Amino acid sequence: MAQTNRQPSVALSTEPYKGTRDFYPKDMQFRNWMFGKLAKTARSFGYLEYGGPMLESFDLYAAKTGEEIVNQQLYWLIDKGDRKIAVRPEMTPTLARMVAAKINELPRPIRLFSIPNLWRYERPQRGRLREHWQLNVDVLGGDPLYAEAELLTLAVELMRSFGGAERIQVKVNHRKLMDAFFTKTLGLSSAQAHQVVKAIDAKDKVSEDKFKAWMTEAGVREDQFEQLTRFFSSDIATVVKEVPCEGADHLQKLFAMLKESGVGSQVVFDPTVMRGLDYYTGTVFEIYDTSPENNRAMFGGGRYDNLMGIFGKEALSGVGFGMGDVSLQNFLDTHGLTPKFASEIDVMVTLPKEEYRATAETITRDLRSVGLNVITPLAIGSFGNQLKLATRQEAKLAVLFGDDEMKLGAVLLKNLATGEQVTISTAEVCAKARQWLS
């Protein structure tokens, strides 16, 4: 029996899924444009962009990816082949698996980039929603001080491409560091410095008293909490006397270097930043926004070992970051870096009567031929009916015409901004057009 369609019962509503957004056209203009920034600065450092499927493997994510986002925020399913596989979270598994598909191909060092659609089940607040956007830039291979210096110098770059490089701090910190002074100096188990890891991750969501009883919990003596507030303190000269290991040693060179790529003012030690992902093993980072209306990490990424192993294929190290387009726009808005975007129509040619299309398409395609965006009624009507139509298009320019017009040869060619409009032949149209939009 064929199935008809049936009113539902109640009428659907017309808000998108819980943490998801609608893209019109004024806000496809400006993820457009911010995309494009994102980029052309990533372009311009060399590194190419690339692509990966929106569905992997389940198997993918557990291996090596963060136990809150397999356990509490995938989105997975059992497709027609019984097969369990997930919306992805993130884009490094994919890039992994990808490289490690062509690990001899690959001229290293292996730069790329990518903007995935990305899904986690969370709650939605600000700076995160259920679906987002994410710049990812990754370099695998390479030394990899040369490699930091060099992602940590592009991510300042992007925010100088909007206007936001003085508004940034970059607060980077090494895991290794981290290890040898919770195990060394602190005397903590690797249990404990592993839920001590954690519980420095998420500090700056939770009150100071309930940050110390996680630190309770761990097994952190009082003159042990002592010592770790008086190391989130200390500046990198100061810990790499105290705490002298090779995490300590890889900060110092990073930052010389760091400043010989002219953004040194911008970077900072900071011993809290952890990165809460498993696989991160060597320096990790985080960009925040220094505005007070909206203080908080914007995003950041670190450095990862051997991320092919799972894959059966040789080590190689990587350093990559992910920056959300939820957290940049919030940025951009926070700073008033968000530009006035003019409209993408360039010309609306109209249409009076239908003898006159014939002329009416000659003069839309001669407008298209030069690179104009040139739209059309899709209706016969009167000149005043149709000059209000350009307008609540938001078109910039008119062409206007009619019997009189027609018998010359001619046109109105308007502009809609400011009023000026002037009679000129169908041939001259372009090149008066190009004028006025130039």
Second form
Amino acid sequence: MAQTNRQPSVALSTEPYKGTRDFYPKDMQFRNWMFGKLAKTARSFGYLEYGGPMLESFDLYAAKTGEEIVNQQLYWLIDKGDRKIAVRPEMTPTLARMVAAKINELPRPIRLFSIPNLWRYERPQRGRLREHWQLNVDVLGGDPLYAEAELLTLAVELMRSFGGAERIQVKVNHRKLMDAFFTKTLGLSSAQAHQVVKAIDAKDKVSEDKFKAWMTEAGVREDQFEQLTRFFSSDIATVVKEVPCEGADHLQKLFAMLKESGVGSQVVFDPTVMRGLDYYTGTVFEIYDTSPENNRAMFGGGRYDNLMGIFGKEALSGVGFGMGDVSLQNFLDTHGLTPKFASEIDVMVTLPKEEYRATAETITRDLRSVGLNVITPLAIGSFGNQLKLATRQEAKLAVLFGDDEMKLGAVLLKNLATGEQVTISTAEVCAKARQWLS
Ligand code: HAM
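Please give the other form, namely the form predicted in complex with histidyl-adenosine monophosphate, since only the form predicted alone has been shown so far.
All chains and molecules follow, beginning with the one already shown.
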């Protein structure tokens, strides 16, 4: 193909692609801090980090991811070898593929976490973008009840690590309970139940009238609609009596275990939590900010029993969740939980004359060798100009020297935050800098 190096006739936009973000150093500092805390909590529960490719076969998502993502949100392309591939919209299918590939080698329970960037063709809005990063935590194997209790405890601990555990609510439901309620209690056909599930999943995004209209469309009668509305505000103890089934029993036991794990007060039963993804088969949950400003789910997850089946492997059941960086950032901003970050530049070693460069380089090397982040001005300059430059670059300390200091084998070390300064021998610079920075 012919290559051209011609300039475009209209200057290109400096905006990032719609629904994506640029991360300047301050943004990266925040992101690294946030991801560092997420990874630390996941590791504290013994979860090990994994990674995977950004491109996967289209079929991997077509199989189980669900129609909204596959039909409306997937970025896909045909590669030069005529393969239909997709940019990952979620991590769970990659995880399932990787686990299936080594199903007999990985020690169980398999505890894994990852923080991939994911792509969905969404209408950008508060809490939803086209590219986001998502902490994924999954456990495969183990007794489902114990695994779910651990995972939900971990989710609450993640929020506690940011100082926000009291400001979230974990809403839990069970797909088998809902199946029993729709088919046995309400007497809906499975096609009707499918339509009702989709409508309930989108309930928060539409008006009451619209929701009612969807129900009518699905053939739900007035008395069934009333029963459904009553069910929405039931607690689990009532549900266990009124809709006796495996799902209700499971939830009751799970809530008791979560109390034992010390997170009972953050968890509630919520029959409106459906989860749009097709692979969930049991417990499903979402975590919400209690502040009405952030009304989209921050986390979403659940149990999947049959995901390995698409790879022709044994049915190893798993449970996991995804938590997005966009909603977490909104949460932290809303509740004032974002810290002020210190500059990453510890010291600037100035350079007044070319012949002093060797001395400046020795001091710079020594400071770096004791673990400090050190910059140099990359040009020769006057005392005043270099001091200004050090401030602009947000250095915490500056090392300054001229003819007088050189004669004495000394430097002037200045603390740019407090204005304090001392003249010390070059041999003492590292110790003094570390003392001021500690
Ligand atoms: P999900 O509910 O699609 O689940 O996404 C999980 C979380 O990712 C959401 O609650 C939200 O915080 C964030 N998120 C999703 N889409 C966007 C977006 N367009 N912009 C910003 N944030 C977004 C899953 O993806 C499942 N694979 C999670 C899972 C892991 N289930 C089991 N293991």
